[in-house]
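Listed next as structure tokens is one chain, alone, in the form predicted on its own.
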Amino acid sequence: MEASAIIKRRRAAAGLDLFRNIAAGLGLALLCAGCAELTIAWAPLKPKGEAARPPIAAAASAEEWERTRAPRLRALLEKNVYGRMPDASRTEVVERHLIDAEAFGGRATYEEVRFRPTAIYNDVAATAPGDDLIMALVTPAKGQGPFPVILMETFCARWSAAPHPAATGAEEDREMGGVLGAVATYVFGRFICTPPYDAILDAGYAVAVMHPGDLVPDSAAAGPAALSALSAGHRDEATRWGAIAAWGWLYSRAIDALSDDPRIDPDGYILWGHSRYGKAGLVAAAFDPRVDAVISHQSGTGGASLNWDKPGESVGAIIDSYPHWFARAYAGLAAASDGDGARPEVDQHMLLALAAPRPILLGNARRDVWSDPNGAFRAAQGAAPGYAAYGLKGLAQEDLRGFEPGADIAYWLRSGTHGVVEEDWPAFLSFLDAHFKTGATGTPDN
């Protein structure tokens, strides 16, 4: 099939769904009760509510943590929240195509990497349904490599998130008049689609961009079929993985595709995701030790925020809205999260603990109560035993203020609501510089 036909089909399957989701989401935000929590209520500046529980048992050493504690936590999260991850995986790089050796005003080389990921369950291998995936790779043209790379899963199509007139799909985007990116930017902030490439490149970071809907459509109708096809060797529907797990798995397959590139620092795989893709980034770190850092921005329920004792989006609400995101068992936790059942032995502080010893940044906004910044802070506090096993502290601050970018778990709280805005990227880069540049410190200007 020709590339133009492939892109048109993907636009029909993913782009138009995104437009409808954005439009519907905006309408609902204006009408539903959750809007009041989203835009009027304020997250407290001091942690409020009970500590994360059950508490994570301390490990005497990193070896004990990796041998006994971490596998148990992964198993709990697979069983109760995300579904079973593949037994094994492989990735074939099909093609590398140079788009522009002097992109972004001569700051970068712009390439497209076509790759084919395969998931294996019970010795049954299944590739992604449809066509090969395309990742845009933007590497600094100046500076001494190899460069740390920020792997991004974005809401907008790849050619909007990594814009270039010669990018595959850009012609179809022009035919649409760029409406999808324009709507998303209007609703969710200046950088929801396209990050500030000039600042990122000048700071010495490469960027790799994927659209997760190319793997598993973010649709309750189409998503389950793609998930089932990818996990053909796993017959138990009750424990089949959800889209969040599959999107997390996609981050790891992108690492596979970049692992032979000498320009990319093998100790510098940084995952970036906002909202649902922030959840996916944390899942990837929990299951893939090659991940070196995560920026999980406003990941909320099913991500960094605790499931219980919370305002905003409940487990029941997220399951009702996005039933394809999680394993079926997560719906069973809804009653417990609403106080109508026994609390299970799993919560999201366990997901954060599994990132240890890698640094993570949890981004939040004070009026984004729907994503529960307070619950994310308490989850970060509860993740301390994972970092302690490596002799690290984890979260360093006492309340939701006082951003410390060099902390093992950095917590960022700005004013405003859900989205990616101008204040966010200086915080993200400050965190990255603190961990990937020797001797770097500092906080963003805001």
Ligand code: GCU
Contents of the next structure:
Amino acid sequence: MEASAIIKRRRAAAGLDLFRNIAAGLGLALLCAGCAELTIAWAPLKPKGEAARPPIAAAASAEEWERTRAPRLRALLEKNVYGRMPDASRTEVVERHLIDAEAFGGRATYEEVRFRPTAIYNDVAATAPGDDLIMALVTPAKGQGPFPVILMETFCARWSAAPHPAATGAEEDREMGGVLGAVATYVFGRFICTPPYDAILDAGYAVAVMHPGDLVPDSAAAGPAALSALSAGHRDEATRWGAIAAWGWLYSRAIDALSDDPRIDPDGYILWGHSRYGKAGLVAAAFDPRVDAVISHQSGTGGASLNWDKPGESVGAIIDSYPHWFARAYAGLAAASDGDGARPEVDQHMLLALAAPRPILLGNARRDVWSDPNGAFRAAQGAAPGYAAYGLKGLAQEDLRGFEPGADIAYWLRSGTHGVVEEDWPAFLSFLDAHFKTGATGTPDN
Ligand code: GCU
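Given the form predicted on its own, state the structure of the form predicted together with the ligand.
First the chain shown before, then all remaining chains and molecules of the complex.
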């Protein structure tokens, strides 16, 4: 396909994705105007409900955890929730393109990295259908480096999550007068699309941004074809991967694409994702040891929150609304958590345990009961054996308040609802500073 046609199609798809997401968000908010989970309900501040089950067996050592326990948990999550991850993968960097050496008021270099990821199942290699992907890479202009990098997957188009007038596709925003971004910001908070670059760059972090819909469209109609094409060598429909797994895998392909860049700290791959991409970030950490930390904000059902004994979004509800996100097998958990079947052998505390020993931040809002902050807290408690295998504590707080940014599992709860608001980024940066500021890397020199 001609490059211009590809760019045109991308633009249309990304504009449509953003539009669909906003429309879905508004629709949901309206539908639930009387619905307690999104409006007036409050998450209790102390853990309430059953502890995460089944408990994770303690390992005597990190070696035992990695050799026996962790692979078993990964297999359970693949089989019951996310679907099978590729047997192997590779990523070709097609082009690096400098957009601006003095972006963000001279604070950063802005580049685009075009890359082509390939998934391999049963020796069948498949590349994402269609076009190469583009990642925006924003690197601090000041400071020594190498810089830890915050890898972001977002709802918004790449050029709106990493704004620059010369970014590929940026005309789309100009054509639409920025209206959609303004609506998203009004509904889901000031930082839903664009993070606070000045604060992030001044703190010494690079940022890399991708739009996951470019790999697998976030649509029940179009998503499955892309998922099947990428996993052509996998024959079992019940365990074919869903979009959450594929978007998680995309974070890892971005790490591949950045791994020979000397400006990026190889011990500083930090994944950031909100909501559905918060789920994907946790999946990436569970399956890729190169991930160094995750900020998983309001990831909810299929992310940090427990599947069993939950307020908010049930497993049945998420499958009905987003059938393309998970393996078909996840429906088995829906039946069980509705009381129609045996208690499942898997729950989301296992996903959190697989992040150990790496730090994770679980972001929550007290009135975002749809995402079940209390279930995320109990999942974090249940993940302790994973961290204990490395002599670490995991969660370091007794209730949902009392944020400890330096904890292995930092649990952040603010007031308010679903979105990325003013208070969130200072909390995210304090978590990152607690874990990545050694004074040696990434610190600006003035
Ligand atoms: C919906 C969905 C959630 C998801 C959220 C989001 O509300 O039900 O599971 O986390 O969208 O991605 O914003």
